[in-house]
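The chain below stands alone and is given in structure tokens; this is the form predicted on its own.
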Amino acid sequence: MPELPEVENIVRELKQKTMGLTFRRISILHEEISKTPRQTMGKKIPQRKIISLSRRGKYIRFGLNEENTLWFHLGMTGQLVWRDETVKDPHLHVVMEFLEIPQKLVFRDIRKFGEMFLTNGNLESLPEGVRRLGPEPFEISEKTFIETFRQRSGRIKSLLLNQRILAGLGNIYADESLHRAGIDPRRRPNRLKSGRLKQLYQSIRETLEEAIKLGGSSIDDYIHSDGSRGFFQNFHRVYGRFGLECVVCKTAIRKIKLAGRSASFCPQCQT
């Protein structure tokens, strides 16, 4: 699933090309992808100009004039990519056309876990998943981060995946951050010293910054809007490296299940 670095890269790329463009039309080929009725999309989107483009957690938001916002969540396999022509494609769900350029921006999703919806500027129009997102990793202060996690007794890996506590992290960057901080994913944060939580705070930010700089992790279906791939997967320390040697101590990487999700870690480096 695309996480914060992947979504951030897509937003930065799209911002360079879409800012100021005006929608000609939006075609919804598979209605289950859109949480807003097709008729509403067809009425509200055309002739609207893109005046902002940003990220919230793992969500992409297109700010339109007249206070409307078009949102996308990529789910597990979603892609927002440019197409010169919309060739026949069973995984193509949304086609966006603009007045100023011939290229189309399309939304593809093999597994159909992604979603799109339109909001009108009122808090009540936001889905619960957006309303209840926690703070961003780059915005939360070190003090607040430590205080938040010191109050929690769940497994640290599971808590990092909770979007209500911290927005944007998923399996990849939770595993990678915990390895850099030297913390076992099974540990309970209310039993960790503040110094170790401080190290985790710093590791999360450093890991995300490096991943963004390298274009994210292209695993399975993630690609940039121009079809290119990221490179951070080449520098993973634990994620996707089960049975391989730890890059630090050469111990074999382990993988376990925590609350139904996998966790990869080094049993020697992470305590």
Given for the second form:
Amino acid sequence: MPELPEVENIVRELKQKTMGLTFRRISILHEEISKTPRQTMGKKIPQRKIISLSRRGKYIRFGLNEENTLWFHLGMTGQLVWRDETVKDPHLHVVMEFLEIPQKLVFRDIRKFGEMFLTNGNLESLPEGVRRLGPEPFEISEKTFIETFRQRSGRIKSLLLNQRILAGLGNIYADESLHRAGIDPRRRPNRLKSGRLKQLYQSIRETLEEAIKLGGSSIDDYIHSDGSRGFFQNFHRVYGRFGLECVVCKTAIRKIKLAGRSASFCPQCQT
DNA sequence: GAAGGCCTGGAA
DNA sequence: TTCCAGGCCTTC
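The form predicted together with the DNA is what I need now, so please give it after the form predicted on its own.
Whole complex next, starting from this chain.
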């Protein structure tokens, strides 16, 4: 569930506490979660300093000295949280310890859709999923956005979920952006006027911006590192509002299946 | 470009 | 007991 706004919040929080820290040890409790072998991690991580922290799509990047980067993808239920003591926890996969502070940063993930890996400066060390990531919603120009979508014939909602086309949107923010833009999720962008794609471009940016400001959406497992919740779920217009009134026109929100995923929309406002 | 699979907990 | 949620990948 963590999508771009949630990941952005996580990165901002982690930045305050982890910049400049030096890894003492990394313990991998369940090897499946780490795409990089445990031994490599154990060899390359300790004694390295965290010199940068950033987000790319839904990925979190810890920039380490000597060109290594430690990546996390939280999948649906992944969390990077602080622990004073590691109590027994079947969903705990990675424990990171530092030289400067006693607290441990842990990676826990109930559904195990998340992953962790280490890359060096070489392009070849990047997994396919990262290498083929599309542009960031806040970096792509309006012109490029419109051109990209105008030549696509798939359902607009499915395309928005495709990380190779645009990085960072998941089901929540794809649905929310489409409602804000007044576009039916089943529409095919190559048959939309460019003015409507322009509207979508703006809507995506506005939706993400507001969500980031409000601390993301706390639906299932997402909470801030201090345990507090995001607020954007209170402002969802369609996601999770099946059967409820559209906040704009009071029509009942519909929910359909699109390419195996649920899509919620207002049949009146979104055409 | 659609459909199934991985994974788990919570709801029906 | 079965179904559903969805991150992303693989297969058709």
